[in-house]
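A single chain, nothing else alongside it, follows as structure tokens in the form predicted on its own.
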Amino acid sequence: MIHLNTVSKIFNAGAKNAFCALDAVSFEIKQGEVVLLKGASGSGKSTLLSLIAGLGKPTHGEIVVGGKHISKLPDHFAALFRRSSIGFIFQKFNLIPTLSVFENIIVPLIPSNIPEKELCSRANSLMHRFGIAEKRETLIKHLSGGEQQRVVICRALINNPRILLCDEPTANLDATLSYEFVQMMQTLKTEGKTIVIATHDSLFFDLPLIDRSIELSKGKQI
């Protein structure tokens, strides 16, 4: 499902302040696996997720996701790939505080020209599933952290992606909400989603949910 071959990412390449965020990282993730991407802050985890999602391009190396060589896709086609195949749970949620729960959830599908009836059906189904249907018209800024996390998960799943990428998903949650998140991921795993969780939260280190771990340190795979 996901294949990285000697992937490196250098910011400001050729300049005096050049910074190597990733250095020749290689691995494969099979369809349906839940993989933990471990490492301290600054180890390159977030950069790696962004490259897998097609949000950036590697300086060197190749990334193949679902048979597509996304490291070579022009930006427009990378966006189409991302919209159809990737769900992303951002560390800081990246929700729009002045929009409602429903409006935030459907944002990824707006460029797709999907009929309004289909948009509503998908969003309503997800809101009921993750227990926020009663908050449908509530503005994001009025939600608790746990409720916002549920909105983020719904938004990530609205396009029914094959792959779910999670960047420090429990960083803004307490212990109870963190365990709720784990239970949600367990359910998605049983449905065959391929899930990559980037975190340094020790909660994930010995979970049955995790099939295997990949560890980074200062941009290198260890």
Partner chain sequence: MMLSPDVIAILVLDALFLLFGTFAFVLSLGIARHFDAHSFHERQYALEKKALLVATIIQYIFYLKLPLFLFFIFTSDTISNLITGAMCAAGVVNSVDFGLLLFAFKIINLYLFGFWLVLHTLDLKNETLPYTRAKFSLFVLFFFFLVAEIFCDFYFFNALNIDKIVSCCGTLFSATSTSSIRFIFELPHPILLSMFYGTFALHVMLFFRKDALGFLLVNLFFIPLSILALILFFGTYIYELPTHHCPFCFLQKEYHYVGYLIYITLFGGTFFGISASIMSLADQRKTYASFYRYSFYLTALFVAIVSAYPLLYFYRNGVWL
Contents of the next structure:
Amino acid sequence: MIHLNTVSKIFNAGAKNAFCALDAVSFEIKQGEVVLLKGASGSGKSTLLSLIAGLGKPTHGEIVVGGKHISKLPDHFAALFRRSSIGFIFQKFNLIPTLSVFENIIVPLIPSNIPEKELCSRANSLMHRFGIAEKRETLIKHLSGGEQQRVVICRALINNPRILLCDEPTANLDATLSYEFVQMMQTLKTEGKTIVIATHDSLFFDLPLIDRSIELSKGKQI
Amino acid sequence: MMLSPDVIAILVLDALFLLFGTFAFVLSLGIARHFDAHSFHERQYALEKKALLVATIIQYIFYLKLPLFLFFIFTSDTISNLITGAMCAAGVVNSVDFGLLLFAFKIINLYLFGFWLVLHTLDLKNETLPYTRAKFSLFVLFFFFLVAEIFCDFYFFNALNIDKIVSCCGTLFSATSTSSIRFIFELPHPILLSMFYGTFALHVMLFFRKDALGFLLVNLFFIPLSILALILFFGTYIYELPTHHCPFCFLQKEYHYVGYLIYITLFGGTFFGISASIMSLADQRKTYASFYRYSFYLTALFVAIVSAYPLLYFYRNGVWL
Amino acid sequence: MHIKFNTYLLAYALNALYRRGFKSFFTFLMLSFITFLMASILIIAHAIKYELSLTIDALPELTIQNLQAGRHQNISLEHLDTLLDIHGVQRAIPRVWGFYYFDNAGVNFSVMGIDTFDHQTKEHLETMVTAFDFEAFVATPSMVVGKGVQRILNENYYKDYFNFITTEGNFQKVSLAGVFDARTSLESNDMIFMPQEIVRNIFGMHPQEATDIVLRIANKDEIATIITKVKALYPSSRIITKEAMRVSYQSIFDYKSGIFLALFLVCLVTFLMIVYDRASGLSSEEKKEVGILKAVGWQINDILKEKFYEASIIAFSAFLCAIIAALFFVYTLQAPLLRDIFTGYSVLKPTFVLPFVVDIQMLSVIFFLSVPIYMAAVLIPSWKTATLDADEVMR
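What I would like now is the form predicted together with its partner chain, since the data block earlier showed the form predicted on its own; can you produce it?
Now the full complex is given, and it begins with the chain already shown.
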């Protein structure tokens, strides 16, 4: 499903302040696998996730996701690929504070301009599933951390993606909410989603949910 | 020099087009030379972004040029009040030597920019961006047309002289010996009309058969033929005067601005027709049915409008002009 | 190429503007104000032009004045018959008129003589002559005045009559017989009509002289020939055609509004520099937002489109507000300060009301000079925003 072949990313290549964020990383993740991406902060986890999503381009190497050469895709098509195949769950939620729950959830669908009926039914079923239906019209800034996390998950799932990329998903959650998050990932795993969780939270380290771990340190694979 | 508000508006926007156009031109040169969809170089990513900027600028210019062109005709019509002898835009346009050239440039540029955008859409449909280099090379060429048009615009308004007496459309489009386009008046109406309706019939037929090459040729041929038919035949029925052949006067209020409708349907129809054909030729897998359809509807509407005039005249008066 | 309207994107754009509250509002306000200024100037110029064109429409085709040493002199009535003999001249009508300076109020009145036996030079004079009994006015000197004149006379306690001071220094008492209302107030607000004999008396003119002679011509195509004939008969005369007056008025007003437009453009450019600058400087919030949007699958084009919607909302609402405000300012408030620029002589003339004219052409000019230019100013900053690296969001 996700295939990395000696991927390197050097920021400001050639300049004095050149910084090697990733150095010859290679691995493969199969469909339906839940993979943990371990490492201290600054080890290159976030960079790796953004390369898999096609948000950035590697300096060397090749990334193939779902049969598509993401690293070779012009930005225009990389965005289309993200829209159809990738769901993102961010560390700081990254929701838009002045929009309501519903409006935040449909943000990924706005460019496709699909009919209102379909859009509403998709958003509503997700909100029901994650128990935030009654907060539909509430503005994000009035929500608790746990509720925001659910909104983020709904937004990540609205396009029905095959791959979920989570970047430090539990950094802003307390123990109960973190556990709740793991439960939700568990259900998503049973639905056959491929999930990559980048974290240094020890909570995840010995969970049965995790199929495999990949550890990074200073951009290198250990 | 005319310094009326309308002229200033046109010139200001021209200046803006020139500024943006030049910027886009410089960027296009770089893209046309260095763009390589297979490259991993940082420069390639920068070029992809710049390509989007150029495309945005071209869209801006095109979508503004459409209403501005109508406004230009409208303004020329207004100026005709000021210029002795001019009855409509025709007189104004002809009061300078290159007036008709300016008009031609304006229309051609609209087509060119429109086609560019069609190519752009087509390009963004394929992951390898197959037409990127081609479309920016084309823009480098089109830019000179744009510059030529803008300079013509400037000299046109600069050269307009309200003290000069010009010929009105009555002399410009007449069968008298002094007229420069006299020879076309010798074309008999039955031949002209059978060519006109024949081409339209061909248009309809090829529309149903979705024959790209034929459709392209028919549309290209239909533009000059229609203008000729307007001047020689249909115009006289709009004015209900057998001697008045002007293709500009019916843009005026007296004729309920029907000219705008006539030209929009004619140019719109042929534009979509030509675009549909070019796209189908470039990309054999699809037929671009919607463009074929727009072309067909607009052209049919055009034919219906111009045909209505002589038919109604005959219905009311029982005779042809 | 295919621009399909996207209501969700519109809602999103509205919310984005709201999120940047003050910044958006400031831009909207400035753009509205500048557009309002331009719209006001154009609307005033347009209204005055319209008023003048109505005045000029009513003028006779040819006016013949007598010149001596390049100055306008009275013309002898002996010429009338000779002029009438020219083929194509329908009528030759002598006019007796002039300006009377009323010291107390510091205004000029236009005094126009009426000859009841002759044809009138303008249509509305014809209706006035039938409405009032000018023949009786000769015996008991009386006059009909415009509304502005009546107001000024009232302010100076002349209710029923007015004492004109003749060139010899005598008083000529003229009673006020009535007030007339004309189609255009610019031309006739300051008008006083009375029999020609009394006008001659006030201005000290010879009975066999007139101020000028106007010609009615049946066929417009003959005007040029008639001009050459008159010129040959009276080499010292000046012949003014209606057409020439119309053209010169129109170009004067075009020129005047053109100059103000040029000044206005300087304002606009300054403003757009500010807009460009503000749009280019992005807060970390905005950078993060672009990052989020890209991460969830928006293309650069989608973000550009969203920015386009934002700019359109600002530009169109500012345009509409400016137009409404300008119409209110010009027609309800009668454009204080601004209209003096165009009329110039309005200090000397009694006030007048601007006629209401709005046409598509004027609105188009205002549109083309506001909306697309604003769009142009935000085009490059929008592109810069849209092509930001999305990494920001990942940190």
